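Only one chain comes next, encoded as structure tokens, the form predicted alone.
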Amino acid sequence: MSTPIVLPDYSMPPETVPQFHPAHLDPMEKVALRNEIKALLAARDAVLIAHYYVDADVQDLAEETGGFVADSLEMARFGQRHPAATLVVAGVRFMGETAKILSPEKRVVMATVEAECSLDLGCPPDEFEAFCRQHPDRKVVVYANTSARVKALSDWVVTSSVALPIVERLHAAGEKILWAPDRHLGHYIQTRTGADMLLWSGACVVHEEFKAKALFDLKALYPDAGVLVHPESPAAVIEIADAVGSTSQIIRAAGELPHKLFIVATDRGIFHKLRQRNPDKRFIEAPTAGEGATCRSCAHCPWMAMNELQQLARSLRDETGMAANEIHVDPEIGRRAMVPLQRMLDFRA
């Protein structure tokens, strides 16, 4: 196995991650939107797709018009298979990009076009292409948490729910990996595999945030709690868990396992899902405190907090609105792109 090289840390600093407040709706207010949302939805032949992260309203109402929650990994499915004109995608700005490229015919709004990724901002396409051109030798491997240009430059573009798998694949055929941008899903994929892989230091201001010493107290509390773990974590969290998964293995491994307690290191908004599939159980966040804490997020995502009803409606009620936050993707990058992206979506385990 290799030992990552040193880069410059790519993590984003605490004074650069935005600090965002939901507005706070009384119920009339919430069903005004919902009503709103949905006619507006159907008078511009749009679909809402979210992610598990968004806000639980946004995800109950992508479900009740037709729509779609999931990983990134099925939202990009879900959307190049649908015939809506128009999709709309409550999540971040590379799930936005990721839709455009699948289905460059169709319009992709975004609920805000402000929803950024600290992974993605921590991986400039320039710097990412001189790193990729030192190591011709190796297949480059980027999670979807990145912009087109990014993708563009890759071999294969991998979620979190595939990415172990096909590093599993590419290791046995002797391939060498050169990876972005996530240091931590890295390593868990390394340490799995043997594979030999260059790592790119960026991480995620949510699940960077999670303390082993504070977790391991925490089980101490709850002796019986099993721990459901995101892979984007750092690895002294991971070796507490009872699952590591992707957002969409996560909520099967609630399901599955025979604990009526679950700790979940990943970002809160899953635990809207969790608890629609899991009525009978508990689900606790695992902390965020705890010796060298900064509560960056604090377990919440600031830009997936970005996807609230009111701005949903905003950027669909005129065409100034759907305009100022459209995903454009330059043709010849969608081009390019979308090859490591359909080896992705055509992989079979």
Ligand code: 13P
Contents of the next structure:
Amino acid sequence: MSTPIVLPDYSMPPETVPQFHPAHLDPMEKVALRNEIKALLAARDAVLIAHYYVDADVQDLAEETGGFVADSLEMARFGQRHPAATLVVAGVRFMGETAKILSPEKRVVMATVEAECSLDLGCPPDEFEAFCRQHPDRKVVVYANTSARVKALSDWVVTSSVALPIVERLHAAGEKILWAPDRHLGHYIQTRTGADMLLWSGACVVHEEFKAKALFDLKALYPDAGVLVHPESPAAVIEIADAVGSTSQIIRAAGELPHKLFIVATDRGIFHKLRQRNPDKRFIEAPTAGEGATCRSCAHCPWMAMNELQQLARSLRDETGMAANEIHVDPEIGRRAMVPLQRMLDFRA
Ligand code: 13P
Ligand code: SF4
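For comparison with the form predicted alone, produce the structure of the form predicted together with 1,3-dihydroxyacetonephosphate.
What follows is the whole complex; the chain from before opens it.
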């Protein structure tokens, strides 16, 4: 028997998180860019699929042009079903790769291929493969926020929308689980299901920054506020929540819960949709400052922020721009990653 691998901490140290400051556009520049992108999408038989965390103008543009704004699960479904020849994914690279794996015949372009995710970066495929080999008795369940190679090593891919019922099902069938890469989401699922889960040690640079003590103090100032939390947040923050869920589940909870004011612990990009759908309610950010704070991303993912209108126009304007921002997945890796991804899309709770 080989020596068990002791996992290092795979979360990104705060000082290594890139800083990104979107360029300021005046209203006229915005209108011109939006019109140009609309024309380019039509000319290229392309559809724009955006995540709730990207720039509000990009989200609106997706909806105005027959595209879609969604969580990572619904983005994958929409891309797979849509007949357009080109999928333009406004999000981070794993979302573009997922779209390509599910639709290898389509061209997948992003505003920039430099849009990473700390969870994806914190799960190097070679090290993950060695870890899996050490635990052949466990079902490998990986979060969608991973590379195509890591997905190809898994039995199941999950997003935060469906992780809980999928692990519940595996646990009920007597399976033990190897989970990667988000330790907070993994811990949350483990606590809720009681499953035997071995956790990789990655973290999201945005959600890990939410501070339970400061949130508790804010809640004391607004005792009638509801608290909405994404499960990539630390356990102590999740404990204070009135609703815990994926981005789409957070948006649904804001509409269904009776509160008129909410404190929201997830990327602030979501406020655009929360306010559009609930004009009679107020939303404030959960604190990232306070005791032990090292906040670098301050509730906004630096990679999601790279999805700017100028960047999007550049990636669609000509063949050079499209080729530079196109997503490629090795066909063999793609075929293997498709199996656990499709298993997730076919799953019915
Ligand atoms: P959702 O699947 O909830 O949209 O989350 C994706 C993500 O990257 C959260 O940080
Ligand atoms: Fe990854 Fe966190 Fe950004 Fe989501 S918010 S894409 S988990 S770094």
